[in-house]
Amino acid sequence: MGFRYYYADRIREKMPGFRGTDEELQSAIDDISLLYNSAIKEVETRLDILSDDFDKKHSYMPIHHVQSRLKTFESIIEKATRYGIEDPLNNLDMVRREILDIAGIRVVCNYEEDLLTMSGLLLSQEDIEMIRVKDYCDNPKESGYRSMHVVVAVPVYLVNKRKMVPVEIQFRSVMMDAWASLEHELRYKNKGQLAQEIVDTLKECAENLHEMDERMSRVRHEVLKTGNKYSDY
């Protein structure tokens, strides 16, 4: 099985906790893998086709790159945990309504613009629902951090049914994801926890990029304004 990640007699050792046979939770891990992995396969070839459209009619492509992960087994059961499920492991279907970021992809773009070009073009295609939409680009969290968070659900054909599944996708830009890839590192390698006096230069570190972001977007539009292949965008 290709779309396999987990085990169940992993997942015993680990979380004794599940009343049903090892068969019944090994489909359970399969079908969150099989549908969640599709999930992602679905918004990633989206996104391609249309990035290569707007490129094709703008002589332009706005996204710079594209992750994309499915979270583990453990770390949804203890982020359901967290959300106060009781009984997560045997409540996986309210695990699956409740968290709605088990598949997730992080769409880097070049410019801050870029964002809401890219998030508005999928949220208007007619199959795509969306759940929810998070902007910290205009009201950066605490620490800094800018992105757009857009949870969407897509749908997944399957042998004999269809099913809408969430993806979270974290639409930044270039400089956001370079901020927030580096705090990240360093949150890790200190387990979470950094002085007041690191935390407040990560933040003005942050402000510095918001600030040549809009730059180099000013730049880009002053070089459009010449007239050159782009100026149609």
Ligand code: 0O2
The other form holds:
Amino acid sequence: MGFRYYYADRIREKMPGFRGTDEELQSAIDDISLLYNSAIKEVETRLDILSDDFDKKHSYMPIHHVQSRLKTFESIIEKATRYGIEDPLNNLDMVRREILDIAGIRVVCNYEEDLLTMSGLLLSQEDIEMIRVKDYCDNPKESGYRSMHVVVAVPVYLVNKRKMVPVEIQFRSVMMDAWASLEHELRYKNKGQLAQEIVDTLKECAENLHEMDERMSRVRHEVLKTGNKYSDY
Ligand code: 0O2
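Alternative state: the form predicted together with this ligand, after the form predicted on its own:
Below is the entire complex, every chain and molecule, led by the chain shown above.
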């Protein structure tokens, strides 16, 4: 199976606590790989179609780029432990109910206003269920982080059943994404520890970029008003 990248023997080495056989562990993790990789494909395809249709109708593509990732098995188990799930390796059904970002998609839009357009279009699809929204655009995190996190459940059609699978979608503007990517790298390089002065500077940078986001959006609207190929949007 091309999509499988969790291996039972490697997981056994790092986490020896699984009580079943290797075959049972492999089957459980294949199930996770298949479901969540499929859910990512499903959402990516829907976003692609929406983007193409939006372009056709308005001569404008709100999405700058899309990234996706499947959480590693180790970090799923680590997060489950952090969330207080007892013996997560032997309670994978509970882990799948509680950990909602096993499948993650980042939709980077041009401007902040595009976030609502794209999330609204996706959420209005009748077979998509909204699980939760965390709006860090209007309420940025203490670090300065801005983004809109939407968890949806999407249908995945298997051979003889349909499964609703949760996917966390982070909608960000280009400016929000630039800040988050650089800040994440700096934090990661320093193993999560940054001096207070650096933290303050990064927060200030986030605020400056937010201001820039708003200015760029105003410029865009000026350009639209003067009439050009986007004038019907
Ligand atoms: P990855 O690989 O990016 O997904 P948690 O805090 O994870 O226990 P929850 O509810 O998932 O619980 O947290 P939250 O804060 O809603 O979303 C976590 C994700 O948002 C992070 O994923 C980052 O992608 C992003 N994020 C949140 N805060 C910040 C921040 O201050 N800086 C940056 N750069 N990104 C942030 P992970 O878990 O880091 O991993």
